[in-house]
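Given as structure tokens, the chain that follows is alone and in the form predicted alone.
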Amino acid sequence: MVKKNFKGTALVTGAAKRIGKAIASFLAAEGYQIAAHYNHSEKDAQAVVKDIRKKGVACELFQCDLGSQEDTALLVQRVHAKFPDLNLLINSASIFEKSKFKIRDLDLFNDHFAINLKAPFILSSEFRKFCKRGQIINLLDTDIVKNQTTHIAYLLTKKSLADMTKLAAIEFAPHIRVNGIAPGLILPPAGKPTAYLDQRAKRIPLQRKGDVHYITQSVKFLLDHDFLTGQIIFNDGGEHLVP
């Protein structure tokens, strides 16, 4: 039985943890069926599916190594076969590792570009091919306006994904809208305590850390306002405004 608020199906990459998990849960409450992507985090992904299904919403798991071009190229097709009403793609999955301008970091460079940029490029292209109409939201990073060098490969991919968001918005129009969200101090990096964000928050205009519900608010804003495309929302307490 189709619910009155049924809005289609969303493919959320990296849905097992962190911001991807929060977005998947939010979209389920908004009326979307969920195609939850994961790679290695099967246990966490199963927990997400269980939680979403408790809400009476259809949710299926889709394992895929986004570092593999061949596997990634088939993901949208697999989801579309299960959910022909697929109409939303959330490119949330990414990796975040320290890297510098060093030859020995080329493996990290390649891994970041494969997962953080090449995969969203492939998925977006396939989404356009199979879905014809809908929306794409790319998860970026507030630091795309800066030039910090502690995470060279990561930052290059996010800067490039921001530009890809704008290019896709033009090419995919008028039937597919493409926007981005650039989070700031929302969740601490893996292995860092919450206090890490509290300390950093002292240096940004609003002087406080954020929460994942701020990101889902931005998702809802982009979904609801159908005259927006090619936009990037800096959800960061003003962090992108300061050095």
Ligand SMILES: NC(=O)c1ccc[n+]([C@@H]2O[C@H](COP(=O)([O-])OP(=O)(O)OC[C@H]3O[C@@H](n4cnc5c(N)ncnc54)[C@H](OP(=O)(O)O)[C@@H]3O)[C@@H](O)[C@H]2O)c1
Second form
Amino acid sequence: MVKKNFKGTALVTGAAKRIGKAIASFLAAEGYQIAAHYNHSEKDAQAVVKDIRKKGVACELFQCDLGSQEDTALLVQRVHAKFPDLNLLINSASIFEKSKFKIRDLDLFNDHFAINLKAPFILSSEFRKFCKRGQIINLLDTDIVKNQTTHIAYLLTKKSLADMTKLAAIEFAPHIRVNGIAPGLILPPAGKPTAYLDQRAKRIPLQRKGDVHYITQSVKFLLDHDFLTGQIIFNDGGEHLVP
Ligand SMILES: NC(=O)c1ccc[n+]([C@@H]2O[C@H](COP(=O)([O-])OP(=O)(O)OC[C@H]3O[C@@H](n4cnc5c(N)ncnc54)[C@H](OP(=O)(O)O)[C@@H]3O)[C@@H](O)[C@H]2O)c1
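Could you drop in the structure for the form predicted together with this ligand? We only have the form predicted alone so far.
Below: every chain and molecule of the assembly, starting with the one above.
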């Protein structure tokens, strides 16, 4: 039986935790079936599926190491076989490690490029091949407009993903819209307490940290706004405006 507000199926990468999980739960409430991708966090991913199914929404798990080009190339096809109405791709999975402009950090460079940039590239092109119509939203970072060098490989991938968002918006038009969300202080990085964000928030224009519901608000805006493509929403309390 097709539900009244049925909108299709969303593949959300990194859906087991944090922002990806919040987006998956939000989309389930919005009328999307969910293809929830995870890599290592199987237990958390199973909890997400249980929660979404409890709401009467179809949800399936898809494990994939996005660092593997071969496995990543099959992910959209696997999802499409189960959900032929796949029409939304959220590229949220990512790694975020410190790295310097040094040869000794080349492994980190390669890992960041594989997971944060090459994987969204592969998934987006496969999405276009299998889905023909729909939307793609890439999770970027408010720091894409700055040049801090503490996480150089990470920052390069997010700057490139922002450009890729615009290039894909042109390439995939008119039937697929491609947009980006650049979060600021939403959740503390692994191992850091919430107080870390409170401290940093003092330096940004709105002087407070964000929350995952701001990200899902932006997702909704992009999904609903049928005339937007190639846009990047800075979801960051104005952080991108200040050094
Ligand atoms: N948190 C923030 O405030 C913030 C700020 C700026 C930008 N962002 C961006 O917003 C997005 C979501 O942020 P987040 O903090 O929720 O992300 P996160 O917790 O750092 O990572 C999300 C997921 O990425 C998955 N992942 C990592 N390596 C992978 C691999 N090799 N293959 C497949 N999946 C892999 C992990 O899945 P498993 O756990 O299943 O292994 C992880 O749960 C990211 O793109 C991030 O760069 C977030």
